[in-house]
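In structure tokens, the next block holds one chain alone, the form predicted on its own.
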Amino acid sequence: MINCKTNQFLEDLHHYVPGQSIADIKQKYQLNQVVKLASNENPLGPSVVLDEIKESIDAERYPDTTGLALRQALASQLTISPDNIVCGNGSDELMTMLSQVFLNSTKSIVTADCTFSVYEFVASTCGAKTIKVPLQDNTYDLGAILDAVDDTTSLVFIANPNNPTGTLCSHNEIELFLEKLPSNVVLVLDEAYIEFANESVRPLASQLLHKYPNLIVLRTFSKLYGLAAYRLGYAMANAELIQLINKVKPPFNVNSMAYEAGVKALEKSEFIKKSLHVNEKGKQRLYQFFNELELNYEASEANFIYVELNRSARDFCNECLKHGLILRPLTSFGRPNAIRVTIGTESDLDFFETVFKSVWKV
């Protein structure tokens, strides 16, 4: 038994539960084909291939610790200043940095009860309390969240679109929320899936940064751009907030290949267009499939769909695994009878429908 002095919060810390890996399932069940629709990865693969970037990387040199080239490219697209951007080893690392800046054992965060678990995780690592507000119609209840804010609240985390329900708060709803939020409380708006949202309803959070200095917007290259393995994300905020984050940012936290891949990914307009087309087409197909089975689901503004099974999701997903289909049971999100299905290619969905129907009949 280890006889070391550790932080008390470790006893109650719940670690992030990742999706199952294709290699593990192939080996476990001796399968030749496995389709993974569990982790919201881009089914078309990466927007940037290794050959496009490896010759421009001096592997013996440390990365540019500020990621200037990528910040400039992002700033140009978003019509903000590079000083309003900081990059991270995935947006998860940026959440960790925010917890280091704003949280301690006397502080708390407010978020939803069915949302991305890393918000609670990073708060717990600082000894901070997490106040969870129930979703309303599977959407963030912004009024109830405001009511839950108290003198201990330092951060409010809102996933928009929400993971795992795929629901969206509108631009007007976000702005009204910021109008009412105390100025000493920071809103962290996690827009990991925002590029998939319909343009007619998509909030333009970057336009609110100069009006609301207590707003931080997080985005990632893992989803639309298909660069999950590179671990690249970024935060947008008031320049003073960015300076605070930079104080705790580890030096060289993002590697050179990730920075270069990010710059090139922003140029891949055809890949982006095709990814959005495949997502929308697959979404409509899955809606029809779930309608035929008379299953309840949420209309999604992301690249996944939330589906209620009215039976044990874990048991159902375990049966699907035996046939080579990886889905995400939402037990860890507090929804033991619901699943999340990543929208895949046509061939992915052919496989999905065959396996799903077979297991559903059992």
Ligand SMILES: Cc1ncc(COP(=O)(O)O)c(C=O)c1O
The other form holds:
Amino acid sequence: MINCKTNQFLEDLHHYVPGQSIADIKQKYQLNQVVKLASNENPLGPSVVLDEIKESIDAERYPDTTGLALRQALASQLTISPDNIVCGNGSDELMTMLSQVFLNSTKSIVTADCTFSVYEFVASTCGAKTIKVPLQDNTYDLGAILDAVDDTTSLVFIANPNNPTGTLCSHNEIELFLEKLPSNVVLVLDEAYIEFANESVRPLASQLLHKYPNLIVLRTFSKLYGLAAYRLGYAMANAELIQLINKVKPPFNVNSMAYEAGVKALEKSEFIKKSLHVNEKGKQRLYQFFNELELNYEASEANFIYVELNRSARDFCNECLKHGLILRPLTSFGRPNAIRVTIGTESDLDFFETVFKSVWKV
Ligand SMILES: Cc1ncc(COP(=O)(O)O)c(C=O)c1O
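One more: the block was the form predicted on its own; return the form predicted in complex with the ligand.
Everything in the complex follows now, all chains and molecules, and the chain you saw is the first one.
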């Protein structure tokens, strides 16, 4: 029995539940083909392959501490300054840094009751409380979130589009929210899936950032750009807030390959166009499939669909695993009868439909 003086908050931590791995399922069920539609990765693969970046990596050197080249490339696309950007080892790491900057055991965060679990996780590691506001019609209830903010609240986390429901708060809704949010509370707008959302209504981060110094926008290269394994995300905010994050940023948190891949990925307009096209086509096909089975689903602004099964999602997904299909039961999100399906390629969806139908009938 170890007897160390651990962080007192560890006892209450609920570990993040990741999607299952293809290799594990192949081995467990002795399968040749496994399709994973569980972690909202890009089904087309990476936007940048290793061969494209290997020449520019000096593996014996430490990475650039701030990733200046990537921040400059992002800044010119987003019409902000590189001083408004800090990069992280995935946007997950930026959430950890935010908890270090803003939270302790006297503070709280406010978020939704059915959303990305890392918000609560990072708050718990510092002993901060998480106030969870129920979704309304599977969408963030911004009015109720404002009502839930109190003197202890340092951060509000909004996933936009929301994971797992795929719903979006519009530019106007977010702006109205920011108008009413006390200026000493920071809104963390997590835009991991924003590139998939309807352009005419989604928030314009650069416009909002110029107006609201208490806004932090998080983005990632893990989804649209297909670079989840590299671990690369970034935060955009007022330069003073970025400086605060830089105070806790580990000096070499992002590796050189990720920085190089990020710069290259921003130039891949054809890949991006194709990814969005495949996503839209797959989404319409899945809507039709769920309509035929008379299953309720949420219209999605992301690269996944939330579906109500009206039966145990865990049992259903476990059965699908035996046939080589990895889906995400939403039990850990507090929705034991719902699943989340990542939108795949045509052949992924052929496989999905075949397995889904056969398991559904059993
Ligand atoms: C809403 C949301 N935010 C952030 C992330 C994490 O992204 P990253 O891979 O950049 O850590 C995810 C990953 O699934 C997510 O769903």
